[in-house]
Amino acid sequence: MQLLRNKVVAEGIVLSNKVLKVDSFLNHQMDPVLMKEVGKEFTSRFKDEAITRVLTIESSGIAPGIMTALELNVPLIFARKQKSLTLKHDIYVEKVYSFTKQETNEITVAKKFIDPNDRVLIIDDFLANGEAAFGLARIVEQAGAKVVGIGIVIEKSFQPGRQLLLDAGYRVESLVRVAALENETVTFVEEEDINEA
């Protein structure tokens, strides 16, 4: 998506050859513009999937998962980390580790909001080792529900997330493929490669 691959080059910044910020338009102030943009890039690559669902997790995956929910004409659910007096019981309830943060956060969603009919598209901001997709993919299976894709705005290719998750059976689509963050530089996976894949 070269929309997105424009503004990583513009406005990310590259903390270490692992770490890439994208805090003024994705992580923390947030782009509406190019969000409505990845929801309809999204819903392009999903749209034969018959979606009922999509799930994401707070707080990132958020504004890519409700543009993508727009676009389809579904709910969206994001799983919560922080614990509320409101949802403790009928909860799925699985553990995520955070490579950014380096923690690992209890993640829930309520029982209501999945059903075994549903068929379920997960969206989530950064792809690294895969924590947080199985997570939620692992959530949508409890309710014996079907993960039909995985959809992720930026891919550290460089980090086996990507072959973990198609190795356990998933659809991966990722808007932009990060290949390396050497020397303050981000290079991206280029479409031939993404080809050979």
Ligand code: G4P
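Note that the rigid core is defined as the largest set of C-alphas that superpose within 1.5 Å between two forms. Computed from a predicted structure; not experimentally measured. Positions refer to the first chain, counted from 1. Compared with the form predicted together with this ligand:
After superposition on the rigid core, the Cα atom of K112 is displaced by less than 2 Å between the two forms. Remark: with the core as the superposition reference, the CA shift of F78 between the two forms stays below 2 Å.
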The other form holds:
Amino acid sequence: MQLLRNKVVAEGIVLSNKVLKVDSFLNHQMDPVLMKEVGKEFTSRFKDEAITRVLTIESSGIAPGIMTALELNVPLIFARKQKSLTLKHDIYVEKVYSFTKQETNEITVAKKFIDPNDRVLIIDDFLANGEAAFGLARIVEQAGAKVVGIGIVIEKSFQPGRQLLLDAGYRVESLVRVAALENETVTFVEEEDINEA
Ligand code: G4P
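The form predicted together with this ligand is what I need now, so please give it after the form predicted alone.
Below is the entire complex, every chain and molecule, led by the chain shown above.
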């Protein structure tokens, strides 16, 4: 997605050879016009999948998730990382390990929000090791519902998440694929050029 790639080039800050900071449009301040386009792009890529719900994880997945859900005209659910005061029973729980933060979070979703007939699109802001996406997929599968695909705003293709998800049989659509973060420069996966509209 060229618009997103331009934004990464203009505003992304390479913090190390593993971490890209994009807090001016995705992870802190959010760009609603760009997020609207992100929602349209995911919708066009998954338009034939008869999606009934979008699932993401708080907090940075919510903006791309809600714009996609709006475009698809279906509800958005976000998995919680903190235990809710009102959500104690009838919840799906999965453990998600963050390599970045070196900690395990329990993520939860209320059972009433996923039905066995659901066809769920998972959306997240970053894909690194795939832990968050796998945790969300396990929740959908606990509910007996179908994961129709995983939509990622920024994929770090030099980390193993994409391949692990593909190997597990999931369809992965990433709007921007980062090949490397070296010498303070973002390099993109070249096949994107070919797929670009
Ligand atoms: P994984 O889910 O693919 O295994 O990723 P990992 O555990 O490594 O990521 C943990 C958190 O760090 C996630 O956000 C993820 O989106 C974010 N993250 C991973 N790599 C990068 C990166 O290069 N740049 C930025 N900006 N974020 C990255 P989170 O802790 O859930 O944060 P938030 O959604 O509450 O903002």
